[in-house]
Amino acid sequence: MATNRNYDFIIAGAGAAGLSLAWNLLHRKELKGRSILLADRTLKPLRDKTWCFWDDSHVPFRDLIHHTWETLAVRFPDAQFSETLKTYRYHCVRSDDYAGKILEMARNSPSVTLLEADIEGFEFKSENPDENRGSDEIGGSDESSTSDEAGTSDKKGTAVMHSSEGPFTAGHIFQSALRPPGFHQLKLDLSLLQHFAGWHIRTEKEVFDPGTATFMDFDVPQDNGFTFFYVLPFSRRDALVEYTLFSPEVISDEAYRQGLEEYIEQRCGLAPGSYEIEYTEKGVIPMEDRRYPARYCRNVWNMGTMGGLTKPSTGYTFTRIQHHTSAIADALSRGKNPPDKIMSPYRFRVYDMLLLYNLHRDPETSVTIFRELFRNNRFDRILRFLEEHTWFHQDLRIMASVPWMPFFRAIYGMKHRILTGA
């Protein structure tokens, strides 16, 4: 149990976002000696997630990349495309490797205290109650009240984390554990769940190509929503096979099992019993047009999925987390407040909204959109677009390569959001 109750920084949540921020804070020489509390219900590394990404410029440890693929393949009922990447490489990191490395570093640092506890809530306590009035409102005056100098407008008080081990205070708290107050009152028109189950399987036969990842395989039934599989081969005898759906509700464990067994048998030629399941993973990612606030309350910043870092149309979060946590550490090391602007630029929010509209309304047409996207564009260009690193004229070229009518319908259906800043 942590005996100290006050810290310079509290990181609440030890997932990808919290761990990435811990690494960044520990690697800024300007922040050397600052006290850090890292808290979560459990601080034991778990092998329950595989994070995939293609931009490794902000990855803390390149030696933690479990496998890299130079070639990606996509499959549709009537077409297949495969391409060796020129600019990017497709990488994966296992959650237990990532957590184990950073938690070990944290345990060996005299600046870090680890706390296993349930995180119950946050608040800001001002020395002057009048200054704190309205600070907890979502979308309120937080952004306008923030000075460029860290703590200039916020230093007349302290941020509090309430936990099962009691309260802890800090000048800055960064949380990825709880939905912010007023979450359900935030404007929402489109909401899907990206839910998935994956098996890491090992076989006696050599059936996989470790140089090629199946990025998306849409040649599967679309009965339960927008559906695809992906296959990440680590060697000729082992791979992660993931069953992914975009739908309003998750399916049963039995449906996941049946879908994975059928896919592995039909696509890989492996009947049940001819392979071993080394581990399983399962998850749910919200895919929605809700605009998440940058702060939970004054001096408490949201991160990860709770900070709106998940890209609404794809679910990719890992690289965006790396950029965000690096920006937080950079700001703090310069004596500035963390950035409040963490959302995608307006045009990319519109693109996400239009695609999400189609994924929700018409999964079959969405498969056609993806087929034409991959048919008419190099894979590197698509990945750069998904990473939001393209210029507008490049966006137009990509949009001209896919069917227009579904997007015209989406524009009409979402015009009230598009005209008010998405």
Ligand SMILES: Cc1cc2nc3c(=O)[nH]c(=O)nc-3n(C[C@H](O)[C@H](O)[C@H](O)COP(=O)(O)OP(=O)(O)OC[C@H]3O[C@@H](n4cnc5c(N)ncnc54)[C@H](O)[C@@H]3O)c2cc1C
Given for the second form:
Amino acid sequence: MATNRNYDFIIAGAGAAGLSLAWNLLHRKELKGRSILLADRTLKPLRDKTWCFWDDSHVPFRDLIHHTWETLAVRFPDAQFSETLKTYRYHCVRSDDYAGKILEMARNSPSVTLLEADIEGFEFKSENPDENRGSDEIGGSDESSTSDEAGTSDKKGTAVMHSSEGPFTAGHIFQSALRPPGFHQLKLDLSLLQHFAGWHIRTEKEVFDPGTATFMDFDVPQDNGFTFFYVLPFSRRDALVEYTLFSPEVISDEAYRQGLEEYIEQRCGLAPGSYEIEYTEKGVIPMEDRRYPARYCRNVWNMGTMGGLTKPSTGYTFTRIQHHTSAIADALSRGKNPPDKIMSPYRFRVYDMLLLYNLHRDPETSVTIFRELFRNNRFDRILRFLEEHTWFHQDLRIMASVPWMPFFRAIYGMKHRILTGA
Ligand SMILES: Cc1cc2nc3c(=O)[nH]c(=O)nc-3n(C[C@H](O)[C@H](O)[C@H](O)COP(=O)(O)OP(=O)(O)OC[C@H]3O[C@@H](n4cnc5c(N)ncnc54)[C@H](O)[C@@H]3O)c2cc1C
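Please give the other form, namely the form predicted in complex with the ligand, since only the form predicted on its own has been shown so far.
Then the entire complex follows, led off by the chain already shown.
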């Protein structure tokens, strides 16, 4: 039980983003000794996610990488491509390893207090009582604090986290638990769900190649939306097989089960009963063109999924979280406020919208777009583009390699957003 009620920093939500920020704050010598409250409804390391990524430049805990693949394969009904990566590697981290290691580090740090509680809301309390009038409701958004000096905003007031264990205050709160206020009023034209179910299976037979990950296998029925499987083999006898769909609605548990059984039987030659299911995971990731605000209210910053860090066209979030939390810790260690700009650059927001438009309207054509993308480009180039690390002339080469017509249609359909800052 946390007896102290006031901290330098509160991290509200101890998932991918909250734990990464805790790690970063504990590794900045300039922030040594600053008090941190790390809050979540549960602080037990859970194995409920397997995070894959390829840009490891800001992943500080490399020893947590569970497996790395050098070769990626993609498959379509009429074509297959595979390539050994030159620049990148495809990595995965298990959520229980990640949480176990970082929570242990937090428990051993005298400056960190752990709190298991339900987080209910946030607000900013100004030292000037006049300023608090009218902003008493939990979650009132206030973007007016633009000072870049962390010390300056600390003096003007305090951020409050309301929880089932009562209120806690801090100079800065970083939250990944709650949707920002006004979420449903944010401009939204395109909204899809990336939903998936995965089985980690173990077999007697040696059927997998642990050096090659199947990045996307589209040679499967596309009846329920844009559908693919991916396979992450950890050894010759075990792999995570994941059934992924982009569609407006999730499907039933029975439909996931049936899809996984059929795929494993047809692609891996493993009939039901000939393998053990060691672990299952399920998830839903929003793929939307909503522009999330950087702050929940003054001195409360949004992070992770709640900060809008999910790339709308792919659902990849993990690497963006690592970049963001590292930038927050860098700013704080220089005595500055965290960055208010967490959105992708304009041109990448437009590309995401155009692809999302096609994924939404025309899943079949989208499979063709992906086929031509992988047929005509090196995998490293595609990954760099998805990571938003390409130059404009490189983007043009990639765009020239896929069918144009669907993108012209998407530009027309989304012109009202493209012309108003995306
Ligand atoms: C199964 C799954 C697999 C994924 N795989 C990948 C991948 O391979 N690559 C990739 O880039 N992205 C992936 N993602 C997307 C994204 O990286 C993850 O969702 C990531 O966990 C997001 O981090 P986060 O910190 O924003 O949210 P979370 O990790 O979900 O953390 C939020 C935390 O807040 C806590 N919390 C929420 N509400 C409250 C409350 N009211 N009170 C107290 N605590 C609360 C939760 O308990 C949780 O610990 C995956 C997502 C899922 C669901």
